[in-house]
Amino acid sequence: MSLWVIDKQAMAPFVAKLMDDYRVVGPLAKGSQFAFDEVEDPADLRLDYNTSILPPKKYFQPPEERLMTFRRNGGTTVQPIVEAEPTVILGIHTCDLHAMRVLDEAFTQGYPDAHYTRRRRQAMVVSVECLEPCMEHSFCKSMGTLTADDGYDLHLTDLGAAYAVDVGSDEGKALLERFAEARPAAEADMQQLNKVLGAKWPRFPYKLETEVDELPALMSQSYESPVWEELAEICLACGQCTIVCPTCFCFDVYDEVDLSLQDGERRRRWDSCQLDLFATVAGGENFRESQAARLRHRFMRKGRYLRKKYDALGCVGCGRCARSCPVDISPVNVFNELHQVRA
């Protein structure tokens, strides 16, 4: 849409003003890493962060949430609930923007999930362009997610003393006009933007040894690959890789009651296909009994299944799973290994 500029000194007042009207969340330091959390002081905001521990999807699909409350005595009564509130999410990286498309598809196809869509609608997305590789594990350039041309309300690029702000929606425009001291980009700003963006690409390595569009075919051919058994030897089945993944959305549903056994709530919580019991049914049959089958399922989902269903790859190259994995299983290495075995 249109291009604007906010001076860096104007960022803190912008965020502070947003805080008057919205819940404002963004990347904050957490120990040696970063996590999205509610901003209490604009000075804490770390737009220079490297990838957060959990992806910002947690604001659309929280790790745990209530779906409804119920009362069992005196005729069952049920009250559906959505925990949602107007939120501005600051600092989403472009890999995570791409991942949000997968979730948007998954939660709106067929039967729309009101719990997700309500939160999604109430969120304003302010993303930020990465100019340096965030960490050793990421491979966004290979996956085509190192930049994005939509999916945000506002998109920031660091120009040094100021941010270039690309307006991606009418809501974004309104947000900018109402809360920020911004000026339309001048010729010199655009020149600076071109320089910054032109300089960024060579800094990122291309890690995938095949073309990203080749992945679904590669995965099809790799169903029987010995690689799955090899990986299963070292995999701990700890589930971290799926929990930190921005495109994973599987969940479990369960009821909780108070001690009177009368009042309770139905809740859901992120689940992981890497865990033993994920596909087990009553009677004990487990449709993916071996860890090799579970690992294969995960990678098939990333590289092929979700593309078939949602027309978007299930891996955006953020590297979170590789960073969390205690035994360093990284999708790009797995894809490359499959490619080499096939070749």
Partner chain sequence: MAENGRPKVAFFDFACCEGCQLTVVDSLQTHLELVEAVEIVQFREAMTEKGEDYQIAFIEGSCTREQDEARLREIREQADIVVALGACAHIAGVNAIKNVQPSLQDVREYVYGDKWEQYDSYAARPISAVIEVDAVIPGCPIDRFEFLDVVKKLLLGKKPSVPDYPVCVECKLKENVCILETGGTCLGPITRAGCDAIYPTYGVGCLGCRGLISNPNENAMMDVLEEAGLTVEQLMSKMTMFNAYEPAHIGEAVASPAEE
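For comparison with the form predicted in complex with its partner chain, produce the structure of the form predicted on its own.
There are no partners or other molecules in what follows, just the one chain.
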């Protein structure tokens, strides 16, 4: 929509003013790592972070949440619970922006999820351009998520002494006008922005041995590949890969009832297709009983199923799963091995 500039010394006052009207969350240092958390002091905000432990999806789909309460008092009284508050999420990387697009499709198609959509409507997204690879496991360039043209209200690019601010929505423009000391970008700012963006691309290597658009066909042709059994030999079925994934959205719904059996609440929490009970149905049947089948399902979702359903790949190349895996299963290595076996 338009391009503005905020001097870095004006960022802390900008965040402080936002905190007066919104819950503000962003990347904060947690020991040697970073996590999205509520900002209490603007000086603690780390827009220069590499990657976060959990993706920012937790503010739209919390790890655990209440869906409703119920009471039996001669009849049954049900009270839906939708907990949401106006929030500004600062510092989202472009790979996570692409992941949010997948979640938006998943939670709004068919029967829209009231809990997700309420939080999404009340959230403002301020993203940041990645100028260096987050870590050795990242492969966002291969997945086409190294940059984004939309999905944000404001988008920041580090110019050195200032941030270039791309306005992506009317709501973002209102944030900028109301809370920030910003100025329209001048010709010198545009030249610096082009220089910074031009210099970033050589820093990110391509890691896939196949084109990203060929992944759905590769996965289809690899359904019976021996690679799945080989991976199953080392996989611990811990589910860590799905917990840190920005596009995984599976959940388990359960009820908690008090000792009187009169009051209770329905809750949901993140679940993982890698756990052995995930595909267990009535009668004790499990339609993905083997670990090889569960691993194959996960990679099929990342490389084929979600592309077919939502026209977006389920992997954005963030590298969190590879970093978190205790036995070093990496999607780059898996996709490349499948490509080599097919060739």
